[in-house]
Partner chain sequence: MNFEEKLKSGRFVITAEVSPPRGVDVSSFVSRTLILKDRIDAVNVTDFQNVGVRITSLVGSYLLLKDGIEPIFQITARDRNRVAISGELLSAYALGIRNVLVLTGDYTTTGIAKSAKPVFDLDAVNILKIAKGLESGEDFTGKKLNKSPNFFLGAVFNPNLTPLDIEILKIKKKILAGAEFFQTQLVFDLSIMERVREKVGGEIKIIAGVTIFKSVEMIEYMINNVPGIKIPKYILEKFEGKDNIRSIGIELCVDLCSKMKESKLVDGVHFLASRPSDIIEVMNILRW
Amino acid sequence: MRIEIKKIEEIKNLISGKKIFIFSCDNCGFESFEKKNKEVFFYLAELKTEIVGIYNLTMDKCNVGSLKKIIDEIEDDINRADNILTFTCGGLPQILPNYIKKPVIPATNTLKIEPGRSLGSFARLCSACGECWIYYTGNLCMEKLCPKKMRNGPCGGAEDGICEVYERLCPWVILFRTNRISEEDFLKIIPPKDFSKILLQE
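Now give the single chain's structure, the form predicted on its own.
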């Protein structure tokens, strides 16, 4: 699994408050915590925030059952935080808002997930698009939820809100109906996809 940390300016615009809790991982066994977290702490020094705690998520605990127990164990630190930053693939920040009522901000972009390798359960929720924008979509990955992988808005093929590919609500309809963000505001935020980030991978 290949992950890059987002530009510091992007994260600065998303963070509110001064206290953060970090979820890190070993990229499903592809990187050591020591090496990765050294880079994470160096990166966070620029934010001038207080780190109230960090949890290193291993691949064997990358599942809902383990996550519930983990959150119970670190509840005090999480309660002290203003924001949760994830230095993981895009799977974990999609799950955390179900259990933590704090802003969950993905601080990384997943560039590549190698097929045929053992992965944590949450990694299967990440589309490895190279540009993670789920903070703006209520932590829903549209590229994973939409069968056409529509990133910048609905395709127009839904009838009465039902997807024309599958007999279920269009994820874009869910997003806009639940007022996570208005369609007008969304179009102002999300730029066209830069495919070079994932197409030029080795």
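Because the structure is predicted, anything quoted here is derived from the model rather than measured. Each form is matched to the other, and the largest set of C-alpha atoms that superpose within 1.5 Å is called the rigid core. Positions refer to the first chain, counted from 1. What changes on going to the form predicted together with its partner chain:
In a rigid-core overlay of the protein, K61 has its C-alpha displaced by under 2 Å between the two forms.
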Second form
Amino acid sequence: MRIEIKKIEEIKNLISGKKIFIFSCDNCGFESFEKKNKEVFFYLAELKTEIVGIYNLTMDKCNVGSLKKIIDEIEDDINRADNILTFTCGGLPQILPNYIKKPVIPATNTLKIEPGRSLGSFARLCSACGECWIYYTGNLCMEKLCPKKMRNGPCGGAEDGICEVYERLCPWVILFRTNRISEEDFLKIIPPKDFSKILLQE
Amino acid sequence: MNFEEKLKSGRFVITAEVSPPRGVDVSSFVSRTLILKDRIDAVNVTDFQNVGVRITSLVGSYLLLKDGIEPIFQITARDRNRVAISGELLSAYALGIRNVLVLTGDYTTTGIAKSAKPVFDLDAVNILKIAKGLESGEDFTGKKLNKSPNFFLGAVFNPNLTPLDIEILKIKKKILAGAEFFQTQLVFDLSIMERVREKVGGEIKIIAGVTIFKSVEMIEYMINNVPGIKIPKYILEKFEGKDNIRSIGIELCVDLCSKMKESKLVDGVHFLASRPSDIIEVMNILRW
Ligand code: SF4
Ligand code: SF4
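To test you: the structure above is the form predicted on its own. What is the structure of the form predicted together with its partner chain?
Starting with the chain above, the whole complex follows.
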């Protein structure tokens, strides 16, 4: 798994407070926690925030059952935080909002997930598109869930909430039904994706 | 007055969609559509409708324009990336086409050419933004144009979607992106338009989609194959067990059109999937 940390300017616009809780991981065993977190802390120093806690997620704990227990354990730290920042692939920040009612912001772009290697289970929720944009869409990944990868709202083809392509709920309908996106955020126009990022990966 | 001026002056406008031919003989496409000339205000030319190989919307629009019919050039995000879409928009304007209807487009696998690669590099909102960018003199890469176009940009919405609130937010977003008028998917129930007006106000120009049902097969096809179409039960019941489908279809359309005009909820009607000769028949009955 290959991940890059987003540019400071991008994250600065997203965080809404000074106190940050961090989720990190070892890129499904591709990186050492030591090396990765050194980079993470260097980055956070530049961001000038107060870190109220960090959790290092290992592959064996990268599943819903373990996550619920972990969140119970770190509840106090999380309560003190304004924002949660994830330095993982795009899977975890899609799951966390189910359990933590605070802004969860992916601080990374997932560039590559090698097939055939063992992965944490949340990695299945991320297509490694190279430019993580789930914070625009209530932390649901349209790259994965929407056949047209719609950035600015549903395409209009869903019938009774069911996607025009596959027999499953349109993720945009889920977003609105679960109030994961505010009207104000929805009305922001999301520009087209920058494909050069992913196209330039070997 | 052109289409834009008519719509902006508050006139009740009439539009219809036609599909360019599947093949290189364009004569009947033009002659069939010519009967709408001077009877309706603009003709939409579909963009590879139902994911089928046809003459392009651009060329279809140009052929109509040459013969004195004002076209609305339709462009979707399904078959072209942002470079091709920008180029098509510039080409259209250079040929004298000003009205553009922007759509995201149905997915490839819901139509004929299922094996084709779906592009969706942009969505309708971003096509509108790209068109606005061209109007301000630059393409999306920031390169300057030697002269900028000036489009009359439209978008679509589907009043059949549930929940309707999402669709209303999308209307607002498309207006922010540059849409100046809307054409809708089929509307049968005017109370939906009432709800739309409550939320978006009276200023926005909305042209409501209507159709003339020709056969039971057409009704079934629409229900089963066209994404986003919902035909209410009470409409379907009117056709059940009858063999004069076409005359019931005409009657139904006449009734709906006159109610729409009376209601003042919409700024016009847009004939979808209807034969030009049938449209003229409906308009004659309505004395439009
Ligand atoms: S947008 Fe989706 S596919 Fe892209 S990095 Fe984020 S979670 Fe992964
Ligand atoms: S119905 Fe929803 S999930 Fe399906 S293509 Fe349209 S926007 Fe995407």
